[in-house]
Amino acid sequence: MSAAAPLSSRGRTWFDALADGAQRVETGLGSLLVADATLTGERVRLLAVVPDPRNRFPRARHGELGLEEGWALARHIRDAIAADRSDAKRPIIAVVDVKSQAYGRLEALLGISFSLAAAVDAYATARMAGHPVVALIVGSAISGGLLAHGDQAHRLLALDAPGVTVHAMGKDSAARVTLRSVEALEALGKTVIPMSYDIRQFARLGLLHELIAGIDADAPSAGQIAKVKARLAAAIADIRVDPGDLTSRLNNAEAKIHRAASIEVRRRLAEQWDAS
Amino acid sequence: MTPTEQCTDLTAAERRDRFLSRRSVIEMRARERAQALLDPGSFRELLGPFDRLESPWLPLQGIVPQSDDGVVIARGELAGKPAVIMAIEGAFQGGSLGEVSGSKIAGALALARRDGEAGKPVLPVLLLETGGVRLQEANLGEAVVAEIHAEIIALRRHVPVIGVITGMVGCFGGMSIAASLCSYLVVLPQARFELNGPEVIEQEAGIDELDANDRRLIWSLIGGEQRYETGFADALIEDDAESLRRTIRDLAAQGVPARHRTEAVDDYRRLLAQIDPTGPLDGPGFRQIWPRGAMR
């Protein structure tokens, strides 16, 4: 590494906290951290996308998921799947603090959708191969960032802390696309639950397995780190009992209230699928 | 399978007749497209407008909902074999996917998977005219798009999943990831296919990065022909319903590909390593270094 200290980010903070000194797997990218750490006596693969001011793709220097990051995530997830083919399937933990995907002309030309899709595919393939897959949201989880790095997990966990936010698009762009002001967008988020940028509102949609309270997301204490590790271990144990697929996000009390339409669509579609 | 290749062995008169007999897919609405692709008399819509499954979130924002929420699910037969068409209506809310419209697609894919696992293959065809996640239903739109991704990946082990991007909306956002996951992708020259809409790139990166009003530039980067020539799509066809139907039939007959594009990890990374991000690279230049078969 150069003399310049790596840019601090929550993704890096939590990756380091969970890795706890475990040797890093060489990724060839300053923006992708991978390690096989030990969690309650079990080996787990940790992956985090972090800011890298020297990223050779300028549009991916602030922790965005860029062309290289998506394919590299896929490589390191698939490596774990291949290594564990006839072995115990190690859990895979995505530490999520991703601003968004990278936006740029070169990214458009080179087909960045395939890069994100490669990561989606790898996470889903790990899930279907029997690896417990957990995503821990510690900061931003915006747009394609979460779709590619987190959304295919068996379980989504998040810290209940300021700055932890999930959304389909950053505020400025969302305002432009929907022809609204940023203020109007924020006001709507207070009444229309899926529009909110607030993680507690997100939890009401039934999409989170757990919202972990009482954690300093920027500077966690040893006790707080131990608590998060315990919650991750509990989520992994829960997956081993009942893995399910993403539809488990529909089978909970919150979803029954706020995703009633999703449930109704699937129920009636199944009724009509085969001609009577 | 380019439009010109298809026409080279025809006489001028035959080309004229063929042009005159074309039925434009671009000019059709989603329901007409599904009807045009399925064998005559076999079209059966599921969760149609009379089922009245509308977005619960749009009226809260003063937006009039639509009684099919902009997605048509149709079962029937394509060239004599069971198929399900999932057609997004680009004319409603920019083809964006919300809780209901997205769940219709995710649910249909899940049922096709159930049938596939039971040895009753149903050919899934996605007609992708979509801006991606519906921002008025932001987090729920994203959640259902993630469900669609999961279902495509699970389903394509059993049957090839075929995506079609016709234009003029194009295919963007989280649904461009869905398109990237498809076994086979069919595009028209009028289509655009990219993760980020040009307006969003301009908003996020500035007008020097990309001028969203420069249509020629946009199509040279993400247009259907460019995507086909650089191997991101499997077929480039003219705007004709019969051509589209035959192309889907022929791709389906190839079965599940030995490798999906998103599994070509090392090949893509090797090609990416050759790219100099500081150097100029335009559409024609990219075609030179990224040949059509690179990801297969």
Second form
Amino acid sequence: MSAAAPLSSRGRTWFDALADGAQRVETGLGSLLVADATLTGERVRLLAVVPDPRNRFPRARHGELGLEEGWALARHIRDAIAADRSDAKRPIIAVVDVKSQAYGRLEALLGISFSLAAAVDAYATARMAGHPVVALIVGSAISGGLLAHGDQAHRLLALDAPGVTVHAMGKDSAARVTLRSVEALEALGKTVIPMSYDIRQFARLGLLHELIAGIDADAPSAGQIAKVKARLAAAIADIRVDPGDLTSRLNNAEAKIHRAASIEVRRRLAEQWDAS
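Alright, leaving the form predicted together with its partner chain aside, put up the form predicted on its own.
Only one chain is given; partner chains and other molecules are left out.
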């Protein structure tokens, strides 16, 4: 592979599958794909962060969400908000396959925290402005990468496939922090759900709207792409009926079982806040 060739990734695969030939919006970055596509007859804005071997920031060449990616996400989400201010609010779909935020001294010095916060704020603003926002997790959804690209969605959907992972850290980093081997960490994840890298275990926390089974995440067939499109359309329709807010992730049956302590902490904090 030449240095200039685009790197394959699930993010790119699923962006192309969902875009279905729609013309891309120019982003100025090889690492951010944006298009206004049609999903079941409706215009939607698709956004995906993908690997780019030519990225001028080396820490963001393998699908990490870096400085430029955060600012660019914010810009293209806000462009859609502004364009639809007096029109129908197009749905916004985040295709998520991000290893993490881009760690590095240069990134810290140049304010990656501000960049990622801008992306978070743009997604939240779109959601509160009436745009149905859906995140489709097709690969890795790690740390600040997910927080800045997808976690503010009304609904989180994920493929039920090997390699689809939501976590605060990559396995190697988590093993170092916890002073465990990767194997010991994986064993722990079988009994401690938040430590697990299995997407089915993550779903037990009540954070996912839907886990989509029967999909080849790397090379989906036409029928499988159609199935995912149908589930995205169903999620958008569900949002329009009952958008709610992100507290729905705490109010479902799975969350009440597996996040009972977290819910109780929130209740007590609210009680103390209201009493002060």
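Superpose the two forms; the largest set of C-alphas matching within 1.5 Å is the rigid core. Positions refer to the first chain, counted from 1. Owing to the predicted nature of the structure, the values given are computational and were not obtained by experimental measurement.
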Flag for Glu183, CA shift 2 Å or larger between these two forms after aligning core: yes
